[in-house]
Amino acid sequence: MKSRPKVAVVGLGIGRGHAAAAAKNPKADLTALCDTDKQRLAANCKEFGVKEAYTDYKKMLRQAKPDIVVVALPNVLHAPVTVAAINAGAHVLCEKPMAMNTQQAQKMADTARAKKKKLMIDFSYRFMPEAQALKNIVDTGAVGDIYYARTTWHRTRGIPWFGPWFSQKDKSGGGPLIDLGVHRIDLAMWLMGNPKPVTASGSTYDMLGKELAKKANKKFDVEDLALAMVRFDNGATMLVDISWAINCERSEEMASYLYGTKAGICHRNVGEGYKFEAYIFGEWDGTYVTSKIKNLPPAMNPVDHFIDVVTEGTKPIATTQHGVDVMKVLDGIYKSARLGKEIRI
């Protein structure tokens, strides 16, 4: 683009962080914010010096005419708001998951292609220093061909009651699989080189969630645990194990292990929190070695990266097709669990 793009953020819950990043970026101008919560909207406009405030995203698109829109809304709104923004002439960075289902995700991708606009999904775990260091190692060939992955996110009691829509299927599309699992599944697939998923065999449970919801007087019609085996077109296999509520040892455990013909790698959280570490392990010169990846350079913020994608033609770390493929895996697992058999994706 010849001039600095105008950026708008829709949804100022998780979107507040995106607004902060856009406000600091010297290559773009944060010009509009949108949220149905007027108090939150006013506070964010004041904090970031934004004059154009909207409670209706359609009005924002008509009047503010942004070049870039960041969509940070409940899952059910990802597709309609993204499609509307693209049709209004904007490039879009959309929060994960891409949509409620593959059909919606494909419509988003097709619209972006038809309108010749950039569309990227915020797979934020790709933007961690530890994850990018592992990706660089994989790309050198040091791990060899990755043929097996297992990826996990467990919480003992971690249903997100702070959001009124997370546990309601008509607004979220599902429970921890589509909320948390999307991160670990995408990270594993990215490190594997984004092979195409071909089959899924999954199971879902709500053994603890229903009772916890009853005690909290909350609506709950999604799973609290999802398990799956996914096969890819290159013969690789991925095991998935994701929960909001399960009787396990640690209050929060995130880990992705990938096993290649030359070495294995791991991305996992430290202790019970959101600090992460990365490892590579394998045999070199007859000695089996486990090595922690150290001295990690900082990773780029996804908003900054997307602005570079739009303004400088930078190759996106997460493509539109990656978002569709991850959505196919999520859909496949849910369908397999519903039908009680392995299905083709």
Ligand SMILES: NC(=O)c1ccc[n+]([C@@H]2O[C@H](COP(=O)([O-])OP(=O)(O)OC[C@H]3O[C@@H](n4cnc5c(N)ncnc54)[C@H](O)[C@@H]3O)[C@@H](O)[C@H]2O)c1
The other form holds:
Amino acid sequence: MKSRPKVAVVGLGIGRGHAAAAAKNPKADLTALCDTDKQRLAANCKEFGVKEAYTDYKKMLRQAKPDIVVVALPNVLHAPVTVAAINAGAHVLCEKPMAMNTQQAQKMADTARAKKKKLMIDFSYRFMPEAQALKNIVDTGAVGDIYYARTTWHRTRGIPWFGPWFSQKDKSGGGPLIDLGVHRIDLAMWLMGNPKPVTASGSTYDMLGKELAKKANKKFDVEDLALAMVRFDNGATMLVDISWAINCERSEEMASYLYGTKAGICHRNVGEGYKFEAYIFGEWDGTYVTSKIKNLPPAMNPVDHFIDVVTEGTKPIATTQHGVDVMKVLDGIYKSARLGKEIRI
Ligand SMILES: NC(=O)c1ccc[n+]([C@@H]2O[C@H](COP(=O)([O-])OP(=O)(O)OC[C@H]3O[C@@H](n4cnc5c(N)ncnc54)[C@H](O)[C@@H]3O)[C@@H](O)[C@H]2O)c1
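The form predicted together with the ligand is what I need now, so please give it after the form predicted alone.
Now the full complex is given, and it begins with the chain already shown.
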């Protein structure tokens, strides 16, 4: 694309940050914003100096004619809005999870391919300096073949009531697995080199969430804990455990451990918050070493990266197929938990 792309953001919760990035990006113009919440819409338009405000995304696509649409809506709207935006001629950066299920994700991918448009899922954890550093190390071959991954996100009490839809299955597609697990599963699979998932064996529980929802006067019909074992076509195995509510030690624990033939690596949060660190461990010259990675690349922003993908043909950090494969894992775990047996993905 030669001229400066017009960017539109739909959904201004987390989308506010995407609007801020697009407004600052020197290679693109943030020209339109859309949200059904008129107050939120007006506040964002004022903050970012955007003149075109819409409460209806279809009207926005028709009138604003954006080149890039950032979809930051409740999960149930990811597929319909993405497909509509691509059909209207836009490239799309869509928030995670890609969709509610694999069928929808595949439709999004097929539409992008048919219309020759870029479609990237915001797997934002890949963009962190610590994750980028680990990926660079893996790509040198220093970790060897990764044959085992253990990926976790536990919250003692962390059901996101701020978005009223998160705990409603018809709007979210599921609970912590599709909300938080998607990040940790994607990060692990990416560091493993994106092998193809072949089977899943999962369990889900809702032992605490329902009671917490009753007290908070909220609807809750999803899991509060998901556990799984996923096998890949290269023989590797991934263990997954993810919760919004569990009686565990730390209020927020995120960690992905990848075990390779030459070394192990880890990406995890520090303390209880969103500060991260990366480690490599293994035996070198007869000494077993655990080493914190200090040489970190600068942080990247997914919106800036996607603008480069569209304007400069930069290779996307996350391909559309990665989005579909992660969706297959999420679907597989839910299906296995429902049926009570291991299933083929
Ligand atoms: N990548 C990340 O780290 C990350 C972080 C948070 C959220 N997310 C994802 O981003 C998406 C949005 O999450 P959120 O936390 O911002 O939710 P939210 O509920 O806070 O915000 C969603 C916004 O969409 C608006 N909206 C709803 N229906 C609409 C419609 N039909 N047309 C236009 N606007 C509409 C709502 O008014 C609201 O402002 C979710 O898919 C979530 O999983 C990703």
